[in-house]
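We begin with a single chain expressed as structure tokens, specifically the form predicted alone.
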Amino acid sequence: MARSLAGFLVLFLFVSICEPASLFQPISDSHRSAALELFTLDHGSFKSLEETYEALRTFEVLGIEKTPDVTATVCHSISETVGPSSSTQKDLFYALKVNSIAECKINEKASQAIITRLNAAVKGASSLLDFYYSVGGLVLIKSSKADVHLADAEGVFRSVKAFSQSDGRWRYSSNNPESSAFAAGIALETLAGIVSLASSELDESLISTLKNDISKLFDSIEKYDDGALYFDDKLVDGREHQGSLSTTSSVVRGLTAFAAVTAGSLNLPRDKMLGLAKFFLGIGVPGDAKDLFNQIDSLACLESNRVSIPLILSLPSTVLSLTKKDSLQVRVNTVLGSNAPPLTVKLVEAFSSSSKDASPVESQELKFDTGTAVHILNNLPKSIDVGSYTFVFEIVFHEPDHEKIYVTGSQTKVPIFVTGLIKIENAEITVLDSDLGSIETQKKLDLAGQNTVSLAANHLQKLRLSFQLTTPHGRAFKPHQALLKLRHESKVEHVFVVGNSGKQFEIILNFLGLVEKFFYLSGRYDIELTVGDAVMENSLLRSIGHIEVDLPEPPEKAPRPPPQPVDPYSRYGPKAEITHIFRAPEKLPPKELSLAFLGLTILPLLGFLIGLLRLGVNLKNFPTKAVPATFAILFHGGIGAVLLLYVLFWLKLDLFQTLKLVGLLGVFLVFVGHRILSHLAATSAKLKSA
């Protein structure tokens, strides 16, 4: 039971403090595991370009290399489809994803083809999605190929830009009304590959124009508690709901692509960066593969974008041990794992969750392990005791351009538990006289160790259990759990929550008072403490012995014990035994008597065959021809054998046996007996004409 406990308190650490700090852990090799397992191969390739480069990219990013090889396969595949004039925009433009990671060879020749098909697609484009693809294809081709431009850049910029709304949203058409932060990304996107493959600097006011569209848009922009940052759509083209994270990996990619090709600032606060990445670690490893790219391709666009790149407090652990002397463990990471620029890492406050009072701990730096890369505080301030606190953690950057760069926002919060043993004194069990209060029975505990201890108690009487707890640096500690249990030998149980008064913890039950409450069952109660706490490394559940108690008989109308609940795995344990009492045998008669009736029911039988040896047999009638005589002698053959058949069923057959027997004799003689009574029948008809 004692193990129990403690699985059951560990557990429940885990759950209370590990999830929200493991909201905002960088990238680790959990996701590497992730991609190799969603991203699998069909048939020796992925199911379509879309999904091969997914794949690809995702596997760049962590920086997996042990990958399938799909290099033939993929090089076919988009031979294949820059190749013919009939596949589409789409197909097009991810054949040119999958090119830039895969790098095949497309020989010059299909490098103009392109070129040509996707300037004509842009100048024949009617909705958003038309010019994304097209313009994203030729600024795929553009960064193997300088010399690609757009003619009319500026008119393009200006028929994409007709689809945004005033509140930074956009549509996929003219046609339809429905706009979303899903295609806001999408078009910012698009729009970036315009000002790329422009030949000359676009009209400032556009930019300007786009600028302010942006800002409105991350007006809409909604947020958790934690800080994290994500955007959210219905209804994308009034058909397909998008999910939060992939409408927000769409922003995150047009808006990174955009401040890529733009000069100055997006006027963006620089905590939106890192609100959108934490939004995008808090997911943690995805189930879908589809979701799992858009989250490392946003994480990757965020790692490298030219607004603001965020960097993420972590701790390995957030469990410190004041018996082990842990100490306190910081990292200081970009969002996909990177070491971050020199900086130091303070603590500045520490709260305890269950006070109010100013912050026992005074500003501390923590010291660089440069082979480790982690911060560290190797002792924790004296002023620290077992409990659960909110850390708060500030970055300091050594080079002051790196503010410029990098964000970590004001203050980190972080929620730490110290544990520690509890010293548990001065346990002691006694009974009480009722009307005097005097002791009648008093017993020491050991409750570190084991305990059998045996009282007795009438229903004047009362039982008191009393100890202490400190903590290690000799506070007072209040468990989460004070409990005494009694529990009578007929399984029912009374539980009591054992008060406190700063270090004393005393209880007192008054069995004149308890008598309904225990049924007025008398006899022996076995005793139970439980002392637990999520911080407290030496919780216990401990059997402390047993009491004696005498209680008064119940009244007419006293309450009775409920029923005690019935396991239900019981069911299939061992049935009791089944006993079946059979009638006693009726009294049978002599053995004698028997003989003698069998005797007489013999003598007939034995008249029969004297009778046939005095008159003998008459066998002038029977036939001579071959086939009546073997009739014949089927015929009575078959007599003989239903007279046998009598025999066994009165030795051996059951009536069902027999009667199946029967049935195939009785056809049997049937036919004979027809053909052997029609032969004698024939015969005699003769001679009686003759």
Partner chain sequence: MGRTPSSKEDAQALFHSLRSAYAATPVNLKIIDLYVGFAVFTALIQVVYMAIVGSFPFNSFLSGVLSCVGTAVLAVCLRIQVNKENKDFKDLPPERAFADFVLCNLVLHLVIMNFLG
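Remember, it's a predicted structure, so these values are computed and weren't measured experimentally. Superpose the two forms; the largest set of C-alphas matching within 1.5 Å is the rigid core. Numbering follows the first chain given and starts at 1. First, how it differs from the form predicted together with its partner chain.
Once the rigid core is used as the reference frame, the Cα position of D654 differs between these two forms by 2 Å or more.
After superposition on the rigid core, the Cα atom of S304 is displaced by less than 2 Å between these two forms.
Annotation for V70: C-alpha shift under 2 angstroms between these two forms, rigid core superposed.
Form predicted together with its partner chain structure, per the form predicted alone context:
Shown next is a single chain and nothing more.
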């Protein structure tokens, strides 16, 4: 008996731990600012009537005032749509929807025309959407004029019901086999509209079959781990795939509309409404305008639905500090953030994530502060120490009737972190002799402040570091990180984990065994201690000091220390200086010698000139007549010019320029030379013959 009870208890604990803890927050101001950002006006009006409706509905639910010029443009577009008979059913439907929020005046004649048009549309409807727009339009008109009725409501009901399928889903038309939960939501809204427009009671069997359809639809609901429930259609080709958000909001709209018009209750488990609320709240703040509209509209439907109204338990802060003596605060609101009916919140259990013991906390009630509408537990129980917990809350209504209207979930699990200051005491660092265990050096450490100890050890000794960690309530504490790091001067690092037994943390480094691990590197090692945890408010990373370690010489095959990472930006710094090795210049002879030989080279020329003079050279043969004389002068001048050109060539001209000029001068010289030399030849021939 006791064993089975214990077994049942274990099973119960297991099952209750299975669903993970999670936290949902109701709608807040961040949704309001998102709405203002996402629903922007394009030239003073929204893009289409559908978007106008989405924007106005979102603003209405969130309590954002609309500006008068928006109202003016909206009324203008409404009157433009409802006036002419050429506007489509969809536009007319959305125009009437916008009008129900904006409350612009539609004149009597126009509304009569609309009613006639919609009635005709209902008669001639063939697809689900036709019925939806026409019936929906009539329902919206009815809200301003009471005498709108649907002829043959039962017939219309049956025609819409004809599109349903056995699994609870609906088709869009008789010749389209695709079915979806999205269409089911639309159909439920349409059927709810038909029931409200009917002049007499509809057949009860029709309503009950529809309730069965809804139950079957809810059989296909899907679930997330945190308790959120949603509908999703499997991918269909043809019509574009509506995401899970659109599908679920469509179903919620249809369901709540239908629940509002039926007298009896829908036999749905009430947690389903809470699961659907969790789905919408779990989205947070969507980034898309349509998503935001779907979320807000569905939550507005859930806020005041007739099945059961979900209440959300939320915490403004899930981190409690023992040092600051934070109190546990809990809010219970509706999904839109309004106040809940009178109730009491009880803290039932608190599971510690580190130990799987049973809850150290007894069930206690939280006090309700009417001013801030917050349930507070001022003093956390003494058994709640530093760590991460899962708190389990239960809600108890003050009036038993409220149990039928509202749904809160049996137990709400919330993850809580309790932080605090961890006391670090009795810290000391010691160098021991390996064989005898006797202490050579012992230093006390103050880990709260700065330390710089200076130790020395050789490979025959051990290093011991020990300290104690205690929680604020005096219990043992095992942090996520308790690491000792030794860093050599060459930046090679070694990290060791400090083990513990209860409160006492101790690590002993035996250098004899670590010689190889340290790569035989002797020298100065900096000591650094890290003690840290998520819930420890005074996590520390401290440099304790340094130790001179003397290790033996490495043998030949010893492993080398790993190469230290190079600073990746060092390759953008200045590089090593390159010393160019130039070819040693040839040894030139001394300048005086070269000049002397220059002079010596001129000597033969002088000798030649002197020799010429001694031979009696004369210029008697130089022509005297004018023409030959000019040619002679030009000839000698030309040769001189060519020689000058060669000197310039040596000094600064290049070969091509020289060749060009030589060519020119050469032609000139040949011409002139020919003239003078032929003249001379003729002269000497005349002399010879004479």
